[in-house]
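Below sits a lone chain in structure tokens, taken as the form predicted alone.
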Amino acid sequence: MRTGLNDMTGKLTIVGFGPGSKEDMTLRAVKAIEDADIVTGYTTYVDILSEFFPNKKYNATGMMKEVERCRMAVRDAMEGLNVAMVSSGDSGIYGMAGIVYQVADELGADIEIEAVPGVTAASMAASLLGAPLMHDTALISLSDLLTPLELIMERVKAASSSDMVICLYNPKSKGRSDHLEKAADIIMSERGPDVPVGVVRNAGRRGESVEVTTLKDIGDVEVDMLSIVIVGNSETYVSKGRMVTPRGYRL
């Protein structure tokens, strides 16, 4: 721990630590966590990282406490601490990076902020499914906690009509049991029922599962908040259990 903190300018590093295994963390992410005076994050993420970095000091908050967590991290950095704000996946993709910058502006924080990218869920899921993201792709979260459902479905329709591969984050929860079904109906109206769909649950973590199905059969697959759903475009096909989206190379 450093001394004379009040006389120093702190640093806040927003760290994407990937799917959850240490093997999938980047070297920059590992170094940022190792160098931090304190690691701040969602309780579940702190539990994961404390297994790999047991000697670090941690600050944790629960779900729906993102703004509070960021204010805590920014204030610690303003006191001169080297803080690592951790997110699973990539901190700039449905992660904490945006909130950190907003809170830093709100508090007038004169601190150094650095974002360290990580392996996002879409990349990890795609690697397990084969090569479904080889062409233009839309990432869409089906969570309507922060975005109106009507707007989400408009985005699903726009992505579907443009024939992009669609990667769905936060596809289903107990409180949102029909959002995935609504999205699948929209996509089927554009692409038909037999488009390949990949579902990866707990990507890169214990209990990982991978399944390839079709839009019409998506209701038969276990899907929850720990899942990523990748819907192919009109040219995506399945070979030996792998989803492949051609880029257009001549063979």
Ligand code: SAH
The other form holds:
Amino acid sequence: MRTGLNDMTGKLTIVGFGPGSKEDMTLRAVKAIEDADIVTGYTTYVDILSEFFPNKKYNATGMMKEVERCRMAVRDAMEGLNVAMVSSGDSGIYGMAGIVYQVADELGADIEIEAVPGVTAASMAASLLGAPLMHDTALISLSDLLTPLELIMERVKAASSSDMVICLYNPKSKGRSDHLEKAADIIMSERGPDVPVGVVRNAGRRGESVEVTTLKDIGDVEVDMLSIVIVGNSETYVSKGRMVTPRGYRL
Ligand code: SAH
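Now show me the form predicted together with S-adenosyl-L-homocysteine (SAH), since the one above was the form predicted alone.
Once more the chain from above appears, this time first in line as the rest of the complex follows.
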């Protein structure tokens, strides 16, 4: 157990609040937000949460300010506040958890840190598509803001040649519209053109849409940064609009 905590030492809870509806939050996430003195997060997330928890005190910052936001949250906790640092889905999956630990070390913060897991976009989208993640799955982000594009595509190739289901996070943005096509071409060269692909946009939020297509037709579906793309493995099939990856049970 930790020792040396004094009355001035606060707590930082890293909360994954799920895809965006209150029903999809865990009870633990709800409690962490209710108990917090201050809720810190990206503006879009704060907008979502302030609808569910209107009486909380919020500290919203814009995109690309992740490190600054973490430093603020850690400093608030060092001053004795109970801070909830919120991010969507699971905060340990392309979320804020990693930076929080790095910044806490950087600032030598002797605070209690707790991570509360959340429903990640992949599992939310899977539930809307059918059951595509029943077998081994790779999560890959197509954003090259923090990772070189060659490495991303190498990983797409590795996941593809080992026949994993592939969930593509951050599939597209205005600045990089061709990453998804590149990834689709790589996967197609291993699995062929007819592999089922699910695209879920705004899962659990207003404007939710769910589409099932194939690798060769992925260019016809609207995909943006609010979407997640799930590419089936070589055995994934579609029945009554549902995407299913068999696990090998005998019927
Ligand atoms: N920590 C988040 C992921 C953040 S990365 C999680 O665990 O879900 C941001 C990417 O996640 C988006 O570009 C999109 O690919 C995906 N995503 C997050 N929320 C989503 C939602 N409600 N519907 C569809 N995709 C979502």
